[in-house]
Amino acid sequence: MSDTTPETGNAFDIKDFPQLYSVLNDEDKEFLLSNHVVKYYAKNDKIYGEGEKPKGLLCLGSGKVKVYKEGIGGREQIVRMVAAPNFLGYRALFAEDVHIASAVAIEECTIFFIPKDVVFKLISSNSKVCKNILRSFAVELGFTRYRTVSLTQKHIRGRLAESLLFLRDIYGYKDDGITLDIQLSREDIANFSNMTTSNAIRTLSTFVNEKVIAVDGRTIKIVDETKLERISKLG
């Protein structure tokens, strides 16, 4: 992790983080610009760890992040996949608690760190900031509740199909309109779908044989979106 702009890649500015900067008045914008730190993370860098106490608000400006909890035997359960722009680790900050999960960059990331006292000053002076944070809380809570039910009640095919559709909704497609704009290992796909890696590999192969998806290494193309949605729905 670095606090300086990397030699490669694009530089991102907190002005590009709409949930926060766009709703501030001029005075608060100046205050924010003078009181934040830009941090850069390489692929596989840990952003925060389970059990750590947050010192401020993390705003993902660019890149992709996985949030996971370590379970029995060290097995990961991915609880959230995050795309920019979005808030990170803010439950622990506002609950005045430690992080109950860890976050890792799955590609190069830019994060804007805003100290706790700065965050609370902005919230106190601007209700729109508070509203945007509450909206993010509500969206994440709804997603978590839905996933808790589906991951316990759906069969393996339904869980994997749903996970691929969630990755589509979170990260979208590349320019060809069928290739998911995210590359994950088979283990990560399994951990996001609450199944073993071997089951994920077998089910992906089944989907390929059924011409629902096409796979090339970590690249996944959704060939038949309608059929994949049907598999997810049937569970």
Given for the second form:
2 protein chains.
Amino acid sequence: MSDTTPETGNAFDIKDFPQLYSVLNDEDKEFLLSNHVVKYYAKNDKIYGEGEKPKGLLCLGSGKVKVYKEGIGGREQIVRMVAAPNFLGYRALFAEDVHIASAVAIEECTIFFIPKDVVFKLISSNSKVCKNILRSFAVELGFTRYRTVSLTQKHIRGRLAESLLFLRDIYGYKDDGITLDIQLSREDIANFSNMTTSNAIRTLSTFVNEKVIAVDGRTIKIVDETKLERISKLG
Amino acid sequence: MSDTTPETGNAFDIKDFPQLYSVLNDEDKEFLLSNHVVKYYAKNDKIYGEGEKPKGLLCLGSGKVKVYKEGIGGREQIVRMVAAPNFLGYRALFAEDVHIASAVAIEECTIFFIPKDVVFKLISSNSKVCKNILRSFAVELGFTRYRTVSLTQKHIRGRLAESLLFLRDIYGYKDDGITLDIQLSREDIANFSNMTTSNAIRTLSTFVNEKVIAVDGRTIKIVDETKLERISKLG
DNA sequence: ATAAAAACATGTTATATAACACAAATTTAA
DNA sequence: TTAAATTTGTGTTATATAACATGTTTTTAT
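Write the structure block of the form predicted in complex with the DNA for the protein whose form predicted alone appears above.
So here's everything in the complex, that chain up top.
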């Protein structure tokens, strides 16, 4: 992590983080502006790790992050793929617990750090802040529960298809309207879909053969959305 | 569901629901007391179902509830076992979504229903209410994520052992200190542990043979906690 | 009290997928 | 610019567990 501006020079600031800033009154805006820290992370930088204690709220202002848990025999399970703007690592904060997952920047990130006491002061004085955080939790819990069922019940093809559709939902397409706006290693795709890397590679190949997707290195195009959704649905 | 007092005559009321009542000031207490409904459910009564829209907040005052999702081919996955006092069905409320799971009373329950607008008024006027709900979400999200990894990565023995330990954590023991204070069908145990009923039965039997647990019908005693924890940990 | 239904139990077979092995391609480092 | 390491790709084998079959016991309904 670096405290200097990133090379790209994109000047993101907390005013562009709607879940927090846009619902505050002028006084609280002033308070927040003078009580947060902007942090920059390069690709592959660790943002927090399992077992660490959160010192405040993290707000992903720009960039992409993967959140994963170490499982049996060090096998990594990606439990969340995060797009900006979104809260990050807030579960541990509100459970008054240590982090039970790790977060890594999968591309350059801007993160706004808000100290614990500042967060709780904002929540106390502004119920809209509270509602936004509640909504984030509710949406994420829904996603996680849905995934539990998919990852345990669907077969490999269904799991992979669903993962690709989730990546579409989270990061969207590039300008061409078919290229997923995220680059992941086969291993990350496997860890997100609960399968071995070999099987992720194999199944991606069969999807290419079936003309459901097109692959060029780590660039994935969804060629036949309907078919992919059918594969995901059938399990 | 019935609106009359249950046969047992246990007079639970919302004053015994600490997550809400104990943090309110006198005015809000009055407001809550005159703006909620007490509902009674018999064993096996459905409390809400997938696709329904929540009309308010449910607070489980007494009794036990299972929350499950319909998966592939109608296969049911229990995503939460609830003990009183606890919030229930609140994810959909705060996500402004329909229920994505169903809730069924596994024994007689008392539930306090608080209409949506009353809930939001309480949250606005009292940040401690908000914090309590945030904590519930945070704890539950942690549990759900932990489970996702266990249910996908652990083998049958580990999954079943873990489920039994979770049931112990959630419902505790009876007075003898070894009998789980919850009665479940083998099918429910299977649906909680992501396995077929046959395999749940089979694995319970091997645990009995290994003197880890003792079983009499639906009554389960944990005879060797250390061994059970080891089985759960090894996966 | 008896029939019907549901739950429990156990043995056998089929199969999805992990595990393993190895090669090729690509990226990183020296 | 060459070597080393990592990632990607593919074929084979082993195995955990679902699926199936069938019988027994317990519960529920009449």
